[in-house]
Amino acid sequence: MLKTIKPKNARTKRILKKREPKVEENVKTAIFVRGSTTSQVVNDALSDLCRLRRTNSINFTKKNNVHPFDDDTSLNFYCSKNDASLFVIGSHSKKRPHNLVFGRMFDGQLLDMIEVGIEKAITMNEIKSQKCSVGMKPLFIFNGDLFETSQVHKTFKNMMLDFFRGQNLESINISGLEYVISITATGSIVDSDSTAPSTSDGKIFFRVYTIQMTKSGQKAPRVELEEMGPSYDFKLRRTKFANEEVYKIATKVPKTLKPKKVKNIDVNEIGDKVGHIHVGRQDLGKLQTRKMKGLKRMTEDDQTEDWSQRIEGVFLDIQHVEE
């Protein structure tokens, strides 16, 4: 663990403040680490994946002796040092050729990891096509019912969403929908709850396409795809799932972000919006009844005016008499 730093100047203070827990979090930073031995395939994969989520990723170009499934101390160190909560570790060995480990951290501790082997890879540069611009949010397409049934696949899906979703936005420009990440799982499940990869012949196809939108004569455009790369055929290997309690804390939604409860508005069975109106107690004092002159209450002004007029009248009468 890193020792807690006490800021000595305003700059470090600002940096540390950015790293503090927040209600609405920063975009997660990912680090791409090379293990002690790597292959060209793994190196390319690491740099391509890094490129996909650029500006929020750090590529480690030197080799590091990390074995996340055996010992996660050095990994914790790398992540806390870079304020990263996502990591990909590439390695290559006889037992596990072209190996990638996707993982997440929570609160400086390892949350979960999934190890995949690259069976077939095409880098982004090998495919000659237009690439998406930097910092764009991708569309996600998950194909295959395994993503709903198998625990490993569910976790993998969640991890991919976490990795590539980018900024959290309230609205997005239509022209910013530039590329789509398609992840397709095949194979059959053996045990849906098991933590080990459940499919024997199963593969996960990772493809990235750019989107071209053309006129369709309707509101939504016609979509055509062009392969952008990188593309991988993954095979699931080892996994490490999150502790249930920790995961629960990690997915807690802050109170301020929860939608406010709407009072007095319901939607009934037919789908109509129904509103309840609460009418306050009626003020019977202001009730309009039949008007009668005799019951009319005079205000003070009226009364005094009345008197002064009458007195004037009397004076006039007296004057008349005198004349």
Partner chain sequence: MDVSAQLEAQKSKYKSINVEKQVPLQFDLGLLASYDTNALEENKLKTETDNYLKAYTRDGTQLLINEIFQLPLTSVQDVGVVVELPKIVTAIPREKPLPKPKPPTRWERFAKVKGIKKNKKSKLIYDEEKGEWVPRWGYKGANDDGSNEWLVPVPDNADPFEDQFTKLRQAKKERISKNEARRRRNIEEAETGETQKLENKSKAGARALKKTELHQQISVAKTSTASLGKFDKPIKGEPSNTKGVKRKFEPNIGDIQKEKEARLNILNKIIDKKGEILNVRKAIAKNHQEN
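The form predicted on its own is what I need now, so please give it after the form predicted together with the partner chain.
Next up is only this chain, free of partner chains and other molecules.
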């Protein structure tokens, strides 16, 4: 691990202050590391994934003896030295060919990792089409029920959103939406062990498309998707998840960022505001009704006279029957 550095000048002090925890996080930096043995498929995949995060990524072009599932000491050193909380490690072996490991760090330590194998790959250079601009945030499409039922797919979905999240924006310009990342999961869930997380015997298809907006004759433009690349067919392999307590601390939202609760106003799943109005008890006797002769209101004196007339009528009917 890196030793504690005491700032000796203003420049070092500014760098260390920039790395301190903040209420609103900076854009996360990702490092792309090549293992001790790699293939051309892995090298191209690391380069293309780094191009999608060009402004906040560091690509290691030399080989490094990194084995995160066996020993994460060197990985913690690389991430701490480069102030990176996201990493992708590429390797290639006979047992695990064309291998990629996606992972995240928290507080200088390893949080979670997901290992995938590349079964089919198409680089960005092989697809002759228009590319997106630098620093653009993508739209995401997740297809498949496994992203809602499988713990592995849920973590992979959360990890992909964390990789390409970028900076927080208050408003979005439609012209700035330039590309879409589509991730599709197929197959079924396989529970190999009750204590181990569930895995899938299917694949994950990773596709990237650019958004083409053309004239439609209306106010809203016509939207078409054109494949930009890269394109991968992933196969899930090993996983390493964080403990519930550590994950809860890592995803804790500061009190200052939590929205203040307004009385009798909630937000539904879609994001719309729903208000609750509390009405007091109503007196139906004072309710305004349609003015009809049959619905004419009577005072208390009229009601007593009406009842007395009814009673007298009943007695007269009884006397008539007896006679």
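Rigid core (definition): largest C-alpha set, two forms, superposition within 1.5 Å. Numbering follows the first chain given and starts at 1. All values reported here derive from a predicted model rather than from experimental measurement.
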{"query": "Cα displacement of Gln282 between these two forms reaching 2 Å, rigid core superposed", "finding": "yes"}
{"query": "Threshold 2 Å Cα movement between these two forms at Ile265, rigid core reference", "finding": "yes"}
